[in-house]
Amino acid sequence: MLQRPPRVIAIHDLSGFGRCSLSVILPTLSVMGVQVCPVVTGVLSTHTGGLGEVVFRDLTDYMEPALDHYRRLNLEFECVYSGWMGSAEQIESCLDYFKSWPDALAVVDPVMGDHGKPYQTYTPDMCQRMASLAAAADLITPNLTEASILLGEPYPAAPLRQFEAKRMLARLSEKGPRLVTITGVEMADGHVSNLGYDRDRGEYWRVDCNYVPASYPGTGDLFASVLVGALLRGDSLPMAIERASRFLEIAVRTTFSYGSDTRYGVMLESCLSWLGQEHTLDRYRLL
């Protein structure tokens, strides 16, 4: 048994203003008892989702020698989370930090693209690498959108049927992860529900969720927080995905409350204690 708190290394851009990658993922896995040691690939002012012209510096040169010291201190991790990179460079980085500390769960959010298009700046090339780090980790967290870039499928053009769901995230797992959840999907049943897998127990699951007609940016980046925590917690996977879910409803619904400009982020300032409080958790159901 530890005697301190779980460690994750965080490796992830720094957004100033918006509410998004490191300045929620700090917060986040703190309250949860978790002690987060971020390794920033990159600083901007704001995010990129409409705050006009971004400020950016690029910190690819210092992710390798952050790696060295942290292995020369001969640091224990339990986590190695990743998030958007921004270039081959710090992909072929963070392929580094998981051969580091290969006992540690890796994690990967593949943030490539949402509402069925890729970013910008994910050429081929860079889908295709990332493809390529995502097959090297434990647990995966794509939206639909970036599932589908990973298995090179085009976007679904309705939503999904069970059947359909489970082959997505079966092929997802087979191409490395025993792990894979996917955010945001519309099923065919009229729900919009996040899903999940887990190969070795051969079982695939299901968390519901109350729609809001609003999109903030953030969103990701905070449910794959709070399922890292809860795993390194000893939740299991369909606890840890109603936990991300439930949380992610509160902070959704209580900034929709407050007509807040979406561009903004989610309120969490106003729930992250929640977090820090037991629950019963029992909307999660087999797929």
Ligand code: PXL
The other form holds:
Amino acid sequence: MLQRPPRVIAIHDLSGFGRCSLSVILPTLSVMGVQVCPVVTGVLSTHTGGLGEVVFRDLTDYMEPALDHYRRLNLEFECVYSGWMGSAEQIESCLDYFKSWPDALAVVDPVMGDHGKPYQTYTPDMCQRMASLAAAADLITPNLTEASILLGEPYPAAPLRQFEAKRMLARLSEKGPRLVTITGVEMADGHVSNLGYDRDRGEYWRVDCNYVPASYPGTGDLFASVLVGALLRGDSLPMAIERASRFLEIAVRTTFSYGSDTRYGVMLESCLSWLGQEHTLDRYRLL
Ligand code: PXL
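What I would like now is the form predicted in complex with the named molecule, since the data block earlier showed the form predicted on its own; can you produce it?
Below: every chain and molecule of the assembly, starting with the one above.
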């Protein structure tokens, strides 16, 4: 039995304003009782989603020496969790982190794009390398845009039918990861759902979300962080997907009610305590 909180290496950027990446990952995992060791891929004044010219300091040359230091310390980690990358070399460094803790849960949030398009800083080469990193993961957490990029397919032109959603999950898993989630999937039955697949158990899951007509940066980072925290604390995959989905629903609806600038992200500070409480999770369904 672990005599301490589970520990995760979180390889992400630190964006000062806009509530994404480490600014939200650290408090989220901490309130869930998980110790985070951040490995910062770069420092940005804001996220890259519409707040003007971003000041960016790349930290590619920090990642390998930091890894060497942690190895010298003989530290144990239960999870290595990667996200936004500032360069192609950083994606290669993440692989070295995965290899250094082969028993840790390797989680890749393949942050690359949204709304059917790659982010402006993601070159085709970076997207290709992200696909190789995803292949080395135990769990990947793409949104529908990123899932399409990983599969080398166009963004779906129409809502997905059940068999199409299952096929997409299975094909992502065939590339390597035994656990796959896809967020923000418009389903043919009218729901927007978060989906999951556990290859070892051969099970497909869905959690339907209450639709809100607004979208906020950082919600993918929050989803993946809650998922990671929940799995490390012993949730099953469907429970973890539901916990993450319900938390995002609360955060998005709270923020939407205030009509705040969507580029500023969700009002995490008002909602974080929900994650520290007990909840009955009974909204997940088999897909
Ligand atoms: O939330 C993902 C993310 C993380 N980091 C940076 C980003 C984004 C999305 O736009 O720009 C710097």
